[in-house]
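Starting off, we have a lone chain in the form predicted on its own, written out as structure tokens.
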Amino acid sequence: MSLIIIIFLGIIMIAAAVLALYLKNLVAAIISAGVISLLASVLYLFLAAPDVAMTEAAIGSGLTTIVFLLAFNKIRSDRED
């Protein structure tokens, strides 16, 4: 049963990565990249690596997505000025 879940998470991660590459909306692409990291942290939990899962959730999914969104907002506001 867990192998099916791991394969399913892997397929969703690949789909989200392709989606992040082809989206025209940059905010949606950033969110899609954050979803990849979030799914990777769930995958690490299934692979019995809770320390790696917590790090991936905090840094990969949380902090990186927020930094990308803040940088995008800063670039957009500088471009409007």
Partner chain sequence: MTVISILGFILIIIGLWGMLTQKNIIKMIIGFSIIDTGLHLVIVSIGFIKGRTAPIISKAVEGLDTGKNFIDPVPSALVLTAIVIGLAITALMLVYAVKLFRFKRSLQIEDFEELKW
Given for the second form:
Amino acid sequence: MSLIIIIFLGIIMIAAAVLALYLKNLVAAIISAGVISLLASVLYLFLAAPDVAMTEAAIGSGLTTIVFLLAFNKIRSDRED
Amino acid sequence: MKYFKSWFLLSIFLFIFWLLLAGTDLQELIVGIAVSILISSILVKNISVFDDIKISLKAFICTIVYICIFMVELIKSNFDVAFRVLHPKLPINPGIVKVRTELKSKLGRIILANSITLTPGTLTVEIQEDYYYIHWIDVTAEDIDRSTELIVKKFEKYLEVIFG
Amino acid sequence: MMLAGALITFLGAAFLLLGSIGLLRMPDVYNRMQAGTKTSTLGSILFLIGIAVGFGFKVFIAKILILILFILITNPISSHTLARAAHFFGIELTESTVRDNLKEDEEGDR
Amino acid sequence: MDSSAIAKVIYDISALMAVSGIVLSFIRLIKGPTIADRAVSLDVMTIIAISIIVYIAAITGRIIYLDVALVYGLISFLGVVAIARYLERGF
Amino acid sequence: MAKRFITLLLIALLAYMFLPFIVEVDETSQLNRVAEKYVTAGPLELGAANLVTAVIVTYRGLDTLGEIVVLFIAAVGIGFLLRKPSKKKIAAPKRSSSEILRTGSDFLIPLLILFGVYIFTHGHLTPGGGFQGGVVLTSAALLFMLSNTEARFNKQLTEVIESVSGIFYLIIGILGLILAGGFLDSRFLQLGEMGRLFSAGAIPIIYSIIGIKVGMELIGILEKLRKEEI
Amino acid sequence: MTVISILGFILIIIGLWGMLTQKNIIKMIIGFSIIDTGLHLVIVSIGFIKGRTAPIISKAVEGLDTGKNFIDPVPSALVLTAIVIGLAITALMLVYAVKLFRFKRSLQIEDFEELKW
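After the form predicted on its own, can we look at the form predicted in complex with its partner chain?
In what comes next, the whole complex appears, and the chain from above leads the way.
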């Protein structure tokens, strides 16, 4: 049962990784990269590592996305003047 | 003294939250009281949400009635979405309409907006002063009064009692 | 007891699945948001309550209450913020849209 | 077959349905013409993932896993709000 | 095209070289000796219910100290790179957040701070800890930033809190050296009853300090990245 | 679990491919973070032992022999700290990217030819 869930999530993660590299829009690529971390933190629970799952959920999917968006904001406001 | 009510309610709220998180061990209780009083003392000047709560029997009864109505509406909205999604023709007739509210308190307005978002076929898009702009999946009313009647009124009369 | 919990969970999972189907079928971002928000809120609440009922109500209920509270507060807020941003960003409504009072008002201001 | 075994099977089926919900919303993330569509799909995916985390906590019998679900729900809300504020130039 | 082909070849070679290590990881059914020692002796020696915390805070405490130093250096590096203002003077007007988000964040920020405190004080009992708790504190600050466009954090205050907690971390480490077995040894306080809040010696205190320090450092990084007039 | 370590390996390969072939600096940083995630998955899956549970003593595992029922805590601890460092490194790289953009008004790697040989 858990194996089926792991395989499903793994396929989505690989697709999200490819998508993150080949999407033209950078924000969309960031969202896609966030999905990888998001599902990785579910997988850590299957590996019996809840500490790592918590850290990955907090940092990998949340803060990394936000740091990327802050950098994009800087680039966007530079580009406009 | 001005902040006392807000401070007190915030502390109680945080402490209940801590109890749900940590359980009722004696050591947890001590730390929980200390932490919730500390946090509410630091933040009390910046947070004005808790001023609006009225404490009375009538408000309490209205809260319970409101929660029941909200639950029924939430379930109805889910079956509504299920019907629209599974219907082969996708019966939608969407549009953004404008409605008016009489609520003044901040907490009442946010609860009204969240309730509108979670009830059948409506989604709050923008708030400007007394007007809510609502995305409606099946526009049936023509003017502002009629849509206010249909979307807002069923919640507003209870929220008015609870928050004023 | 466990069977009752399982049935509640099943209902919740059905709503979650319906929400995803709605996400795929609806024609524009606002309608998708409607389908997604409502079903994911009620669906996840039912899913969690079903698990609490089936696997021991006393141990699970405290944290699950907090989770439900979080979901009920944050889910409508995030979808409202997103809808507002999408409208500001200029994402068009679908062709069958009847009217758009917000756009009219914003253009009236200018 | 007694009732608890049937219940276990129904729980498993529900988890599978939730996972297929994630797959379907991911298809919207692939197709989604605008960023807002993708953000909506991310939102739905995180809520379903919370449900799956709680399911894992239940079947392994470790209640402490629920803390992970709490952090998860909170931070994903922030991510969606950040994307929305970026779109409407609010940083 | 040739470049791309060479890259593909290189990666294929790499995959061929390293795949056996990944696939043929022998699925052991035994812990190795170090882990065995940590797992069996940890609860008795340190009284910590969460053994990952025991490894991070005490057994591998020096590694954690080094990691905090790396985080600090990264924050300093970011500050150094962003110190020069660009030529632009007037930032574009920002769109303010909606009323719902502002009220909702008023409601959520105390909850988030309390939740962060819960996570880093219960690091020895639940899968939380200083790093996760620090991130949750940061997320409370971030929600504040997202809902109030013109709000600024007091830079001096965050830096002072960060440095003070860093100094306290070192002091506790040295206390462990004097009163117990070694640097960052947590056993100079009572071990207490396992599973309750005041247990596991100094581990909750050390992890709380780490949590506050990490939170302030991350807030500093985000604040530096957000300022528009740099 | 072998499945997850293979998955992590595939993620590493995809990230490496992206870092080597993409022309946009931001895409390179995304490739780096994909490598990061894959590497962490591989390390944690090495510490996993089938049929064992998380190394946290609570009511569910009270009275059991810890040496026979817990997984290896060391990889979890290592990865936990590595994730935090990964965030700091990503932020540093992004700040460099912003600086490079200010310098050349471009994010494409072909435009930076000062150090080309």
